[in-house]
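For reference, the chain that follows is the form predicted alone, supplied as structure tokens.
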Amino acid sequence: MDLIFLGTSSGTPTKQRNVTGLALLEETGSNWYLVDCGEATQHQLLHTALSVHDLQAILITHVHGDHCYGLPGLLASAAMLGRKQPLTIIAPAGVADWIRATQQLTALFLPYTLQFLSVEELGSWQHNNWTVRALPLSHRVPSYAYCFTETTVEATLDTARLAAEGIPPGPLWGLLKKGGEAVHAGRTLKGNDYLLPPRAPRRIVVGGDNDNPDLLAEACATAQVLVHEATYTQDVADKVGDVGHSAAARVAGFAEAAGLPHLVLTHFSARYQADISASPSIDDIRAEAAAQYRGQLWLAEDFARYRLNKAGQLSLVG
């Protein structure tokens, strides 16, 4: 699964970053799935090869701005651009009706049905090859995080011992892969013996605003990737007192000691600015979150494309 950043700046935008958006991208096909959604998403995507058609479902965090104010826009232009297919809407169950009223007061007419599904009332939503499960965060407002778990693993085929046995590439490994039975050179072949133990489901947990990551801790025993926001460096954050976010030490420490392979952070406060000479530069949240945490880490950029692959790496392709 590929992970395509939308908007990294908390709060408002800035010249370099948009606010909260990103899109997951399933790695057969074009199919993907959009969370959060702040004003100016869909200009995002128009710089992006995601289609509005193939748009799977939007997950909504929580109702502040800068995570929902685009979708009734993006709406909008998904309807003038000729979708037709249902689409579903994971959301705190005010968003239904904010986007209800608006279809009524402005005269909104979409083509297409909305599925709406409380993310309050969720448990879990699969869709293809993933479950979705919503966990609840600590914010001013009611925030949750979502899950995004491999649903099946296929097995992977011992392709080193066929080839050491003299067994060509083929129908016949086709039919092993199966866990079927072949005969070969007089030889009757069993599939469950050629196919190697499977690999761990991928797993990403996505989180909306969040003063408290320990409420992940679960969720992120068996996760590959974090997504989570780092709002401020902690002396920013003590200076601004419990306005319902974290600061990059306190995410930092918190992967580490859940062992998490790859930390991405997100959601930077607009006065962090892209030029590491200036103060406070983008650079102090790096800093600071790479001394409390050994793994891969990453700070999003508008547009930044991240890959998760069946081994479970995360790199950056583009």
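Residue numbers count along the first chain shown, from 1. The structure presented is a predicted model; accordingly, all values stated were derived computationally and were not measured. Under this definition, the rigid core comprises the largest set of C-alpha atoms superposing within 1.5 Å between the forms. What changes on going to the form predicted in complex with another copy of the chain:
Core-superposed comparison between these two forms: CA of Gly186 displaced by 2 Å or more.
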Second form
Number of protein chains: 2
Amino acid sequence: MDLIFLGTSSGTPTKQRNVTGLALLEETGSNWYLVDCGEATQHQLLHTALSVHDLQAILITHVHGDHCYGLPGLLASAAMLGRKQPLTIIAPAGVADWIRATQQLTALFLPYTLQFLSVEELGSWQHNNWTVRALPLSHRVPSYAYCFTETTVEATLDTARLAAEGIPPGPLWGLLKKGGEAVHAGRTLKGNDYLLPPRAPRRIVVGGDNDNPDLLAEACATAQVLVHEATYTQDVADKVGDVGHSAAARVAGFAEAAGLPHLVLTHFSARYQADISASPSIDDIRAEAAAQYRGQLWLAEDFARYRLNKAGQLSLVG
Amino acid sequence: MDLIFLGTSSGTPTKQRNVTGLALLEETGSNWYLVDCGEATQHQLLHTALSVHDLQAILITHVHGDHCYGLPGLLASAAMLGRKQPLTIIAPAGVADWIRATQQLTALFLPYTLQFLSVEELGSWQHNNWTVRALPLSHRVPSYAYCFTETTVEATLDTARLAAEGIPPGPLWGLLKKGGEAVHAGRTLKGNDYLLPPRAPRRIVVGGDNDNPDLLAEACATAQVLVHEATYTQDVADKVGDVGHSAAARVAGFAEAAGLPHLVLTHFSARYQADISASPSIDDIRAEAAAQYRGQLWLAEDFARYRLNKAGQLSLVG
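Given the form predicted alone above, what does the protein look like in the form predicted in complex with another copy of the chain?
Expanding to the full complex; the earlier chain stays at the top.
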């Protein structure tokens, strides 16, 4: 699974950062999911290889505009580009109401079906080899995280043991991998004896706006990656007051306590400048988080692309 | 008055062209008006010197998304940037309904007042030294052009005559310019005798989507500039069928018949590529229009800036 950040600014866009949008791309290299769709997400897509024809679902964390105002334009452009297959939108009920109102009031005709799933009643949603759960967060309006977990993990043959026992590669290996039985040199071989213990399913937690990371403790206990907002440094958060966001220190402290191997911070206030010689700069957020967290820390940038491999290791690939 | 194009693509954005938005900037260099606000208009503004604090009014030509989906984000960002003064929005009633629904359904709180004026009942709107009228067009949904006309034209002294009569520059000139009387060397001078005939007021007509330019004949008879869509060349328009747009030939033919000195085409279908060696390219639209029109023809690009001076001449200034 690849994570491609389409926007990493909170509230308003800057020249370097758009408002929130995150693409999760399956290993097929085409099927993808979009978590949040701030204004101009479709413009960001023009600079990637992602196609609206391959979009499997859109998941919205909450109703604030910097997370959903790109939806009508994206849906309209998908129509103009000829999309015909239904599109699933998982979102707070208010977002569905807003899209319906937008269709009606702005004469937006879509030649494909929108399948709205209310996040409030989602339970879990299964698609391809991923199971998605929604987890309630704490913000000024109802906000959710989406937890993506691999549904099934493919079996892996113990090729070292097969080689040691002189069982050569071939159709027989395929049979054993499926857990079947086979006869070789007069011996009956059982597939289960030649399968390695299954690896851990991959799990990625993508938070919406949230001032209480502890709400993600259970999901993060078995996750390899948490993507979470770090809107402010603690000093600015203290000045701004209670607006439902997390400071970098808070999120990083949570990730450390949860033993998370990879933490990707995003949704930075526009006051944090890209130029690290400026003040405040994005490096202030990095330094504050790094002081609390010993795992692998990333500060997302627009168009940064991370890959979570089957071993559960996250790396920057573009 | 300067015209700054923020988007020149129809329907969907491209890498080179955003969807529709046009800033009209008063000679003060700060007060400006926005005609149409496609998605990511606020992003385009980041690359100009225009400030949302100086925005006098937003005028929307019709409800289609590529002309209004940037409104909620622009209004939200203006709030986050601290705008307090009321903002006038002139638009079809459906747009006002949509903004109100958006405010309610997406928890969009604005710390300033929106003053909606329904374009259907606008008559004329007067602001600073400009009078704006709305003119009905022909499209798939109700669509309007906005006609900006200078309200008053300042008097100009006939300095050649003053010099010829030996009346020296000074406070006396100011008095005469205001149309007053003054005594000089025993003679009573009347201001009106020393004023040149007033120049023509400047008039700019900005069309919305429209398949019948003739509807603008009366307004264009005394306009110096028409900004109009030319979504297609005629061959493509014939193939696409009746979708409520104008081909370049049609608009250019109208401008020629109307004796318009300056025609600025915009709102080009994304199929017309910027690379003029491609086919179809934006040059196909240019060639088709140039064949019909002998005035000064411009094909707008994003961030192109035109200036209409007091003599009624339009020139590209950036």
